[in-house]
Number of protein chains: 2
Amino acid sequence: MNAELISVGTELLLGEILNTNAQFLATELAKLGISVYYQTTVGDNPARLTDAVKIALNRSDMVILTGGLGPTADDLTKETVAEYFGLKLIRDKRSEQRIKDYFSRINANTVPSNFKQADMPEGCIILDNNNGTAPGGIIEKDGKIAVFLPGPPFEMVAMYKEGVYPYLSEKCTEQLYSREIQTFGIGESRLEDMLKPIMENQTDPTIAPYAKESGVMLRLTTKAHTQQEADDRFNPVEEEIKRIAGDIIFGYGEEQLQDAVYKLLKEKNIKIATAESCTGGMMGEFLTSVSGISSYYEMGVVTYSNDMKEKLLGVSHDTLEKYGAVSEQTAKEMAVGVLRASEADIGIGITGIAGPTGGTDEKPVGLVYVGLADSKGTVTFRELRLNGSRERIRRITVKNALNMVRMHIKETF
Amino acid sequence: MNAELISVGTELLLGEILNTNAQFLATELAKLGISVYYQTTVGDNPARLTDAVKIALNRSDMVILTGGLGPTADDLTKETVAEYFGLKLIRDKRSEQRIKDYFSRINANTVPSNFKQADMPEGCIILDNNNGTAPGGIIEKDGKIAVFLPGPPFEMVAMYKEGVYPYLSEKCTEQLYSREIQTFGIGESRLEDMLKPIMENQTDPTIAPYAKESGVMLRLTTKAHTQQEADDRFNPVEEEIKRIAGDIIFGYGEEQLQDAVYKLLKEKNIKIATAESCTGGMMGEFLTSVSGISSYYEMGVVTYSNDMKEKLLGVSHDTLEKYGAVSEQTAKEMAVGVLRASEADIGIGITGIAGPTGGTDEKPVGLVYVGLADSKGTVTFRELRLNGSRERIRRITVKNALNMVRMHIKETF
């Protein structure tokens, strides 16, 4: 089966919003093995919309439209599609009631135009909207399928998952399953090189590396009838990757390095403390983006000035004089200092030059030192030489620091 | 003039990347007063691409294509467009040389296929690529215009600005100018209400409010021949807005609250220090995202545990016992504590419940206190009751804290 996407909305044509709906649906359909050959964006204009629907259903089996289901006069997606199929719009009592309920829930009054949203093409499958007022629908006629969904992404995504996916997955016995393996610590080309032996003879599942700011994401993909069947193919390949590349896998799917660190802190029941200079609190912010971290993140300090590094962290004046604020020694003393002050189990000290100004020949922008100290007496560090914008340098620094913590806990605690 | 956009790339059809090119071009064309009625995305498939180009140029004056200019065999945008117009591809010596130079600059060797990128439709205007190897081009024939640009956004955007914009702006004497006014402190509906008197009788420039997480953005828009002409219309309206809504404007365009705060710290030459609990360093991270802040951001601490609030900030044990960590009193003592420890001019203390867990009936998720203390003895606070995700609550908290600082500096220093 092949399909087309039609995004309806003048705000898209004006570039006021980014078309995330098209990306979401394209990804979902690809998973189902449904080919999407065209995506079209058109405004709230009946003539041009009709034109787009004709072209689409003329060359494809299915069209999924998003947007234009609102209560106002210029929302005409449903009307246009119904007319294309020669279907009348009929007031759907259930949807009408749901709209009434919705407004009473939010203590608002309805106006007649609200109920325009309950007028549905006769005989269509009605998709409830649990996050708004506009129901969606699926029309099957003359061997063609038209699906219409609301435009607001959170309404559309929920409706797709609750109503459209079950409908489509029945039509597609074999689906595309994928496992996204998040790795950190080895660059894309080197990792690809290391994995060549598997990747070359590996046709099912396929292995595709995607360079990301936080390391490399490896996507394993296979066509299968069930998740179990897919997992049975993924697992041995993942084992092989671990065998070759070592302990670089920190998570799956949407997982971030801070999630991996949180799991380890919790598992070993140890606490961390951070002292940041160039990252200005970003490491703390990443860590505390994980709910529940409070019991394991003892304290963080941001010490920009040397004065504060001495006062707050006890970095020695001589060290700052002799080696400078951006140095291996200072990073280590910051880590030791924050460890001492907090009585945590692991202390991190970050100092560097995030730029765009402040670099010298000997200490260029992007030079960063991350110090690590632990309650067992370990004091170590890493030197990073990064490039890119101030923001990028700060983010990559924090990700490297988080990975250092991840590896250190695994090895030491 | 009207135009269509065609984005070429299988990765777009698969949803692997978001189509930011279409949004950028749509916005730019809207500024020029060029109407975009359709946007199409199609894969690297000559038949379907030809189909799309035919449909587009059949109903519109101009088509702008992005993507499919790469060196590989499946990059066929240029070839397809040339064929549509019945034009031969001719090796462009200058582009050929530029490609040679590019590869020698990055110390890489060329392969013959690289020079496929130098084959251009005869008689087309050639657009240099200063950020990659693929030149773009503009074909004018039979009263139609076709522009083809590389797919990578940073190459495309630069080429548009350097080559396409000058070309198009000559064709459009009157352009759409807009001024984006960033405000914070008044919600959209209330602001709209306050501004009704101007907005209603205001046709040129138009005023459109856009609700954003960081306050409301007011976009003034007018059609004019020059920036000066536009500014002369914008200025009085902005003055009127200030008169009615007060000191809510913190910046223009892309400016953030932290930029406004930085400017004020610098102007008054005063220092700030932060003590964060629920935001876990996010305020520090926002502040330090501004280059040059180091001289004005004295120190930041992240104190999650009560113990650290006492040890590091001298929050009194009684206060924590009596009012709890999330309280007006604690927020104030955190602000005073970090002010004392840092000898800065302004101290901020943030404590709250970011959720999703940890809320109670009396102290629900989203309850946040921001304390502010200054070197002149002021000690004040704000109570926030926010909703949404953990991330949202944290971001909105920091934005409110930044705005508090902004207002306080203006009023007090």
Given for the second form:
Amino acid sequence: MNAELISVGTELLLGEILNTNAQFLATELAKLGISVYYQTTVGDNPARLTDAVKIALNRSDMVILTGGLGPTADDLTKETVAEYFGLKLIRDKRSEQRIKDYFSRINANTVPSNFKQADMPEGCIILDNNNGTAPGGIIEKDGKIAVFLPGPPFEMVAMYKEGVYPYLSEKCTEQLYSREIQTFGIGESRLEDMLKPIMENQTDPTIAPYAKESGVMLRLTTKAHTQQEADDRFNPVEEEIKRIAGDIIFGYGEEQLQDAVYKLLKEKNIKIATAESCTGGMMGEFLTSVSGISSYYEMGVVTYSNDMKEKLLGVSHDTLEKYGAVSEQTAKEMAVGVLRASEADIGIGITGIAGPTGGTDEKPVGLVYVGLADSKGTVTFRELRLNGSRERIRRITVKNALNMVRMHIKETF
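Having seen the form predicted in complex with a further copy of the same chain, could you give me the form predicted alone?
If you are looking for partners or other molecules, they are not here, because only the chain is given.
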């Protein structure tokens, strides 16, 4: 089955609203093995909307429309779809009562135009809106399917999950299953070259690399009847990828580096503390985005000035004078200082030049040092030379620091 998406709303054409509905639906339909070859955005204009519906249903098995189901005169989506199929609009009493109940719950008065939303194409499957007033619907006629859903994303997503997905899943005996493998510290071309023996000979599941910030996501994809059937295909391929790629793999699906670090901290029952300069507490922010990290993250300090590096962390005045704040020596002493202050198992010190000003020929913008000290007596560092905006340099620094922690825990604890 193939489908087309039509997003209705002049505000979308003007760029006033980001079209997250199309992104969500395309992703969800792909999971069902339904191909989306076209996406159209059209304003609140009946003639252009009529043309869009005719074109879509002429070349696709199904069209899903979002938006244009409201109570105002320019909300004409279901009217247009009903006209295409030659169907009358009939007042649905149940939907009318749900609209009355909705306004009663929020202690608001209705106006006659509110009930326009209860006028539905004759014979359509009505989709309840549990988060708003406009019901959606499904029309199946003459070998074609039209689905119309409300525009507000929180209403549309819920309605799709509650009504459209069950309807479509019955029609799709095979679904598209994916497994995403997250890597860090390697480029797309380099990883693809490493995995060439697998990728050249693998047709099911397919393996596709996607470049991410400072890493690559590998997506394994197959069509199968069940998740177990898909897993049986994924598992041997994943094992071969792990054999080749090794520790550059840090997680799966939506996992981030901070999630991987948290798992290792918990597994080893060790704690971490951070001292940051150029990243301004961003590493602490990344870590504290993970639920449960409070048991393993002892403290985080931001020591931007040299004075605070000395007073709070015990960085030597001579070190700062001789090597400067941006140096491997300072990064290591920051790590040792925060380790000592916190009595954690791992201390991290970050110092650098995030830009866009402050760089010199000797120490350019993007020069960063990450120091690491641990309770076993290890004191080490990593030098980074990054480019991009100030925000990007800070963010990539934190990701490298997290990966440094991840690898150190795996190798040392």
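For clarity, a rigid core is taken as the largest C-alpha set superposing within 1.5 Å between two forms. Residue numbers count along the first chain shown, from 1. The structure displayed is predicted, hence computed values, not measured ones.
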Exercise: are Val370 and Tyr210 on one rigid part between these two forms: yes
Hinge rotation, rigid parts compared between these two forms (°, from C-alpha fits): 12
Core-aligned Cα shift of Lys100 between these two forms, given in Å: 4.7
Value in Å for the CA shift of Asp75 between these two forms, taken after the core is superposed: 2.6
